[in-house]
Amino acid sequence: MQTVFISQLKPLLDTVASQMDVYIPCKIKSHFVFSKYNSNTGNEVELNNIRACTPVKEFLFPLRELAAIFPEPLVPKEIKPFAIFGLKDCDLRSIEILDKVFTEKDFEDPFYINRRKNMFIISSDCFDPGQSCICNLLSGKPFAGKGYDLNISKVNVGFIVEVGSEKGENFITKNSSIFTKAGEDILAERENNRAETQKQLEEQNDEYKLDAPVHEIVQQSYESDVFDQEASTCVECQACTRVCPTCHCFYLYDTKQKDYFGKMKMWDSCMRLSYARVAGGENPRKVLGDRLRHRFMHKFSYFLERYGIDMCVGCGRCVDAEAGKVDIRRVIKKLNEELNVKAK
């Protein structure tokens, strides 16, 4: 696979945008959204040191979406291909989570499926992370591996393009003249780079280092009050779940149009109330701190049962949204804490 060098970004999006939509981490005070790419503002692109505050998984698995209609088939519309610029490694690892799920044998999702064979993924190096960035702790790293056609990194007289599959490469060798030889130096330069950005992660996440894998602390604490005494300041608000890039939890409910019925799919939180309700209006799970131990159940135990991977990608997107300040660090340090002290 290919390294090359660019200077600016702009020549690569514009080339990106003649050939289908981009979007890009546009930043709002402290924080990056996504927004469509307009090639004619003449604006340069101004690199996001960090992960947008909104999650990747709009672009595939909607808030909300027509899922079926009667009495005639839903057939999903065409998609056009599409490009996200700026991902973070924790936004290409939760895509490889949601794949497990909506591309899963027997249980495929043709609306998801029909978005991400479509998607063109322009991922980038974190250089200055958020404090409520833990992805260190759990198997993540503040540079992309793999997941990626395009990678982006900045080194000080420019970026540095790096190729990750296929369709990275077919651009790459279609729109060579924009691009140059990425010498030894700047390569040098991106390695140390990365290099710093990781001893920052570790020195700002030192005080939460656990003395074991997360699952095994989740999964031997699952009797501990911990999950009630930290709920006690949920105000159910379900930001957590919402900005959330792995949960993928929806529910399904009819809606009458003029010359059809629909069936309409929404995101759904293991945190509402309402959510483990049963026929007859029975709830497993009335109790806040319940619902908080399923959260964490669900990342850390089950889906790693079905799939063999964790379900957080530690990007802190919940420690930053939580109107209740449930702080997903403090939970787990917590519960580490307390089965040291049962050791003893």
Contents of the next structure:
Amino acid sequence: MQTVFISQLKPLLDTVASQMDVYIPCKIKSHFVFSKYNSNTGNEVELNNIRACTPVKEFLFPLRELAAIFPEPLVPKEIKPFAIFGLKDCDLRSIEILDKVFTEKDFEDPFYINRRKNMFIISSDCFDPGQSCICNLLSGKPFAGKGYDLNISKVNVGFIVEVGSEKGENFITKNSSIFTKAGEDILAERENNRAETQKQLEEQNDEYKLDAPVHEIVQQSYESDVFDQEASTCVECQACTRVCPTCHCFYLYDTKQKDYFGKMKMWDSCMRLSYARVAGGENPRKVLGDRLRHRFMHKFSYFLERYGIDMCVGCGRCVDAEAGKVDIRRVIKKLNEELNVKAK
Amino acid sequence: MNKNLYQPVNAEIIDIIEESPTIKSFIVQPQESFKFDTGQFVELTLPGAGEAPFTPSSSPAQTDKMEITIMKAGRVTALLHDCNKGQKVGIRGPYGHGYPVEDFVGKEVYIVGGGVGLAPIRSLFLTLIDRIKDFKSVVCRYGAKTPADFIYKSMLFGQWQKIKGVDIKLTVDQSNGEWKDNIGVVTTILSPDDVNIENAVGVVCGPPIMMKFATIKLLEFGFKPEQIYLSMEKNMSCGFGKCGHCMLGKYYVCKDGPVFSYDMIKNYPNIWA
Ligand SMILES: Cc1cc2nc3c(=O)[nH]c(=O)nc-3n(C[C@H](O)[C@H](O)[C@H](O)COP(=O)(O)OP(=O)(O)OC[C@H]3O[C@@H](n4cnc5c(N)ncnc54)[C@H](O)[C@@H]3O)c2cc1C
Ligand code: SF4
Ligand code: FES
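Switch from the form predicted alone, shown above, to the form predicted together with its partner chain and output its structure.
And the full complex, kicking off with our chain again.
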């Protein structure tokens, strides 16, 4: 696969935008949120240092969508290709996790698959990791490993563009005139930058360093009181699960429209009290601490057992979003410490 | 691709049978033939109103229509109870794993049911009596709140009792005076002598509290956890292992169940809630 160079981002984005809609992270104070790129606004495009504050799942599995209608059936329509620019390694790994769920062979979600197939991914290396970024504790890296069509790495003189898929390869080949060769010197610079960012992350997260992989710690902590203790400040805003790029709980509900009946699919949250309530009022997780425990067990035990990977990428969005200050880093660290005390 | 797994098959309620003051059976005719294994469930949609999971109570041998027995338990089930013949509905499924009937061959099948829990069991029962010679015996113990609360009355008190190889005993929590049989919860009519436990399987279905105590009883009798099959009721939405609602430990009850052998789930807390 090719690795090429471009001195400015705008020509690259304009080329992509001439073929499909492009969404880019736009800065609002210190956060990035995705919005549609418009080449006419002529703004200098700023590369986001870290992931956007909203999860990429929005593009594949929207907050709310129509899933079925009556009496005529809803046939999923092909959608137009679209591109997302500035995704980070943690975003790509979250897509890998969602793929496991929604493209599973026995029950394929046609809406997800349609979007996924038509999504052109332009990722980029991180620099200046965010306060809550903990990807390094969850086998992630601050630069894309796999799962991208193109990846951008900022260097002093411009941007290295690396191809990661056939789709990306075709794009570069077709638009070769805007790129030049990437020299050895800038590739070396990229390696330096990456190592530097990785080091910065490790230093920043030193206080959360664990004695074992997260899943091993969580799996041994089923009985722990830490979940109840930590849940005591939770205000049940459910923001942790909404901004989480890997949480994928949803709820189907029926609506009456003017000329049809619809079945909607909407994001849900396992932190919600009535989430698991059955008719008659029984509820296996009435207590908030039990719901927090379930959230952790799902991420680090049940999902891992079923699909072979952790259901957490360490993006830190839940840490930023929590109104109740339930900090995943602190919970895991506390569980780790508790196990250490027990082992003594 | 592009098959929409969220889209129900259009169907119509062609008949309604009042089973008890709170339970009705709906004969539902799908537009296309609909196959299921006994113990699997479907999601029944009342268009515009809501959807809920139910285990068909009819025999899987019948594919042109199915019977669904529904207890009025909340919002959607109450709306279904208000429906009349001719109501258009939708069916998704079938979902999950039903009863492993082939594993029951040559054995005594010990069925313990309560309340509307007899619905999935009826489907199993019909499947078993269709080939009753393949099983050592079918022993059924069933309890209802009052005599009026028994469902499938005509079969339960008539036809089924006469089948060779079938042994049925009934009980009520409260009598209405005319009831001559046992009074007490269903565990009071269970006896270790009902079946030869070495060569038996237990099948339990009913309200959570009844499932719990019936399972404890069977374990006391000497049933091994892997000999006891439970049909688990959990909050469900999608029915195919994606939405997360039904999780019981690592299992999606909708996909890995709803029928589980007790040994699969016994180590998780709150399984009966
Ligand atoms: C596999 C399986 C098989 C079953 N088989 C049968 C059967 O054969 N016969 C039978 O009678 N019952 C059966 N049940 C039970 C039946 O599914 C429930 O009684 C039914 O779901 C109750 O729905 P309801 O809306 O009437 O009750 P409600 O108490 O109103 O709701 C039930 C659940 O749905 C959720 N819910 C409902 N509406 C909303 C809403 N608007 N927003 C958010 N959450 C909502 C609630 O949180 C609650 O957990 C089965 C259940 C399962 C899991
Ligand atoms: S969690 Fe890691 S990959 Fe994600 S934005 Fe932060 S540094 Fe980048
Ligand atoms: S009902 Fe959706 S995962 Fe089981």
